[in-house]
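Single chain ahead, written as structure tokens, the form predicted alone.
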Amino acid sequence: MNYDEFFELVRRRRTIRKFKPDPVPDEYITNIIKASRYAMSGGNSQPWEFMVVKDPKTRGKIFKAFVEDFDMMYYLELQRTPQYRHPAFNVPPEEKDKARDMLSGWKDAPALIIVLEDPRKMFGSVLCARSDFDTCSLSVLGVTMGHLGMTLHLAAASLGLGSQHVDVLTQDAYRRILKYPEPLRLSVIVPVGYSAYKAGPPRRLPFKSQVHYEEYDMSKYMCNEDFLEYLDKIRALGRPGYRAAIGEAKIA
């Protein structure tokens, strides 16, 4: 592969969320973990397991359980002002439904591949061996886990996938479904299928806003009010996708 072939990789994975509930064949499920396994890890501890959801009645519990954390989502976030909060919670009480299924298109996925993490195996760092395990060997276990991440959805991307990254509030709900045991932890939720509907192109600030030679460039340092006008832009970047996938932004 040369860099063009990798750079049109990178720009072509999407977030998906409205799948097709076309199967997916399991050739494919297990290329993608075989691929996420070759992840960066701190002191190659390499802290994670994978557990395969096909069945429909198993998938259906899952998303039950995640329903019933979306409403202390969704109100946490009402507690900011309405340009900076996540664009899928941008709505009013009224329309609450329609926020829930900006996040909740991934029911109809065929196949879920669930993350789990153990944090006993970051003591393979060498950081991590020289701190306490509350505060070190978590902060380099999410680092580890956001690499495992991106390789999996780009091998996703590579067999014509789509893929979504759900995060998840609480545990214990998914341990009495799942029966993993203390102390893995679930660390995200990866929904595997045929996009419903065509994503719009990648939205990325420009390049040159984050990009500095030899040392910092100061005028693009951001003050407190450039933060917040940011933090806008970006919102406003993320929209147009969680619209698309109910059907209420055009693609441009």
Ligand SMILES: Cc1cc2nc3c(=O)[nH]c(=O)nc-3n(C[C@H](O)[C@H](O)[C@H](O)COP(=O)(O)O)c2cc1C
Contents of the next structure:
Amino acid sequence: MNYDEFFELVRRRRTIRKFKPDPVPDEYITNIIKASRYAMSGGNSQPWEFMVVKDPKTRGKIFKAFVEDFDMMYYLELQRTPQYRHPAFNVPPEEKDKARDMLSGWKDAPALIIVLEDPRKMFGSVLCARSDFDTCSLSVLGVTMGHLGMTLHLAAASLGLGSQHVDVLTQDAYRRILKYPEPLRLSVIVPVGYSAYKAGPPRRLPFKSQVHYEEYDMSKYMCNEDFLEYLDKIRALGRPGYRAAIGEAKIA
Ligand SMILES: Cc1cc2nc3c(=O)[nH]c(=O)nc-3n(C[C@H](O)[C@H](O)[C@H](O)COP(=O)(O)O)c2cc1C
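Given the form predicted alone, corresponding form predicted in complex with this ligand:
Zooming out: every chain and molecule, the one shown earlier first.
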């Protein structure tokens, strides 16, 4: 693969927020997982495990647990003034269902890859490497799971499939449904399937605004007072994807 092909694949991978119910060959799911396992990990600790869920009943239960998570996210996000809320939450309480729908397009996806993480395996890396001394956070684990995620999503894109990173806030309901033991945790739900809309090229801030050569260019530095302008910009970039999930955008 040359750079142009690689670049094309990287740009083809998009977060898909509404799926067709059409089934995906089992072999594709296996191949996505197979490739994702080659992601880098701290100390080669490989703290991940995967569950493949296709049964509509189980998918339904997982979706229901997610909707309860959503409720918490919605009310926490209400702390922001509407203009600056995450695009999926920029609706008043009387339109809360619309916000939920913007995050629910994955309920039709024919397969879920449930990625589990085992926090014990973080200690397979150098003790304290990249962990946050103040909070003792599990950052080696988080960074490692991020590497896994991108590899997994790229593999899906290479097969012409859409995928989404669905965050969860709580564990109990998912643990009850999927029966994974402590101390494993659900890291992310990745619905996989065919996109129900046309995903355009990814939207990013300008290259020049993010790159410095030799020394930091202070003319590109974001002052505190520029923060709301920045937030406005990224909200505009993110909005079409969520609108596509409720059929309000044909291209996102
Ligand atoms: C750590 C992380 C968490 C994310 N959580 C969600 C999520 O819960 N739901 C969702 O639809 N997208 C989620 N995303 C996807 C981002 O919104 C998306 O990557 C971003 O808007 C850029 O769009 P693109 O992936 O299409 O290029 C998440 C991405 C990351 C890296």
